[in-house]
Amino acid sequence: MKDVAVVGVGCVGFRPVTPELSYKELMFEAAMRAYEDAGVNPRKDIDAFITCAEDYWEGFSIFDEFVPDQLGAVLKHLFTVSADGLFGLITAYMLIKTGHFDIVAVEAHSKASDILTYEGIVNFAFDPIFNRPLGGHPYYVAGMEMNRYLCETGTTLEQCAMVAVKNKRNALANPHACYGANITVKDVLCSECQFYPLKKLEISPLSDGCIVTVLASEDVATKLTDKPVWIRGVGWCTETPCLETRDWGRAVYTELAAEMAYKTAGIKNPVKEIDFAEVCDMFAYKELQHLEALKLCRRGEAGNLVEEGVTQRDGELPVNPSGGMLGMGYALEASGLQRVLEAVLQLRGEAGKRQLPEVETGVVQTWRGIPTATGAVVVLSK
């Protein structure tokens, strides 16, 4: 089976609100930018399309009925993946690996500003008998998990706050990030405690935007671009959805997904072979938990890495140079492709002010958010 590469990316956003653009316009603009970047014509060149959408976020059923026009996918193969955009990327990778498709486009978007009942939709994902009747904002789960993680690993509140400081400062150099800020650890620790011990500045706000990526088989990719970004390994996992039976101190879903991705990529020592990471930081402590699950450090060491500056843009292992979700915003199903976008730009050497020097391989990780234990990992290389 031939290798697969990302040959084009297009992005619109990310912003807190986009009243002047419908979700269709977001998708159209992102798609046109991706197709221009890849040098392809959707009607002639692209064999299949994937949209990553959840009907509950969109507000109506069978969302893929409303997708073909703005992507150029009329009368073409169109697949819906009701999961984070990174799962859509993995699906496209596997479609091309079958040998039946040469070029596949993947779309994921967020129009979170249109959602009037975000809290209610998330609560609807809880177990209807044991958990949903408890009520309250669903982020209480994050507060409980953070408390357990700190207890088991010895990570401090200050180290978690440093993640928010780092990522929001990184976002200042990212034109696609809308929540960049020059803040201090004290600012974070003094912000409102919303879900003990989780502070307001440690929670990723919602954002609108869209990302489209174009993937191609090895033969086609080398003809389309001289800067292909190769997908070396993929992994995914959905662990138990039950709050009562999960491990509250570890991101087991990422541990298993990373094990699969590293095996596919032939990576034996992630610490030495991975140059940078783009990981889910929906909540600040999650970045630390995910770094440990990705085996980029030992359990309980991630907080020390942040404190010592190892994960800064100029550190030995840059983490979330894009600003992460704390800087770009939580973009629902587009969150995973936010991470892919940054990784592709870094590996191409096109990240502008935030460009990392001499990077060859990056790892991208996503988590689908509360209350799931669903995650995916992709290893990208130039």
Second form
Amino acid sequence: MKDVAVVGVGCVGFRPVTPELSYKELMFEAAMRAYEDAGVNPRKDIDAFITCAEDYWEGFSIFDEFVPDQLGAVLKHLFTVSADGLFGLITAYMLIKTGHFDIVAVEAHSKASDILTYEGIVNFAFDPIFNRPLGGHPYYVAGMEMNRYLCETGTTLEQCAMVAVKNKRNALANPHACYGANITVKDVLCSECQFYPLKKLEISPLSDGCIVTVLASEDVATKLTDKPVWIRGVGWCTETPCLETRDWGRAVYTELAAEMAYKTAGIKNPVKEIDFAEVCDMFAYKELQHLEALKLCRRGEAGNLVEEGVTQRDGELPVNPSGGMLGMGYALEASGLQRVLEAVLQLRGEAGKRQLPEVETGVVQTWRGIPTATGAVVVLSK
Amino acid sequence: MSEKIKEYPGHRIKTADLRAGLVPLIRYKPEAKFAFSAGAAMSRFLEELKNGRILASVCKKCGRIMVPPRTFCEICFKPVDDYTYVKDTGKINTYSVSFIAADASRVKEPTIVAVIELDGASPGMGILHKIGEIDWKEVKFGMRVKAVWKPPEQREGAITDIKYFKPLKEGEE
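Would you mind generating the form predicted in complex with its partner chain now that we have the form predicted alone?
Below is the whole assembly, all chains and molecules, this chain first.
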């Protein structure tokens, strides 16, 4: 079967607010950039379009109906994947693998600043009978998970804080990141304790933006670009939604998604074969938990990696050179494509000031956020 | 279910039982509030409604004059070239008469809704609005209509700054 490559990326944002643009205008700009990057005309060349959106984030039903115009998809084949953008990318990969599609565009965006009741929307994802009546801010789930993770692995509060320090510093070198900062571990630990043991500076703030990626089949990709980024493996997994019975210490959903992705990619030893990782760090501890689930270190070891500087941009295993979500902001369903964007730029050698030397293969991972236990993993190579 | 079973245990649940709280139910009212950014094109459109004008965007490639206005042409997939005004008169493309209110109750005075192709806009482009000052039985395809605006001091930059469209008599502009 033929391979699939990412041949174009386009990005607008990410910024805390975008009051001057409608979501349509945001998407149009990202799409235009992506199609220019890929050298394709959406009206002629693109066979199918995927938008990744959750109606409840958008504030209206059947959101994909509002999408064709700004993606160049009028009277073409379009549908929604109601999940993070990485699931859209995986769906596009599968479409192309069928042999019926040569070029597929995937869009994901965030207009989080349009949501006035963010907590209310997140609460709506909780079990209405068992959990919702308890009330409270939904992020207490992250506090409980972090607590159990620290308890099981011996990871320290300082090590979690180091993730925030690293990622916010990385973000300073990324023009797409709006939450870059030069802060210290002390700053993080002394920031407001919001969901014990989680501190304010360890929580990704919301951001607005849009990313469009263009995928193509092997033959088409090699004609379109000298720098295709190949999708070597994909995987995804969902644990039980039940907050009472899920595994709180481990990101089992990512362990199994990674297993699937590595298997399809033919990766036997991820530590040796993966050069860098872009993972979900919606909360600082999640980066550590996800690194372990990705088998990039042993369980309980991720904290040591960040402490020893291994995951720094100039370390042996750079993690979130983009600044991650702590640096780029939590962009709802666009979060996974933030990770893809960075991996593509790094593999093409187009990451500017934050370019990693000699990278061949990267892994990107996403999590669908509170209160889900769903993740996806994609392996990308030059 | 087996035909051999003539009587089922328990009792049938009635609507009254639900209302009386005899059946365990969890009631929940979602907190979902949004403030939609209108964006560059629609913001100008809404501002112009306050002035009693209808804004359109122009694509010089396909030559269309588009209402509602947008920053990009969805057919040519490029930014629009210009903005212009179209008239507040037009003709009815299609219409329906709604005898049912939003809460599904039957109403005495029906609402006539129509898609109006505005004069000056490209064919098939215009505005979806209500039709007034006419008996619903008199509405015709292609009927000429004109916007009835709220007084300027009551306009707030919303689609409802136009109250409705009313029929134009022959020769009227």
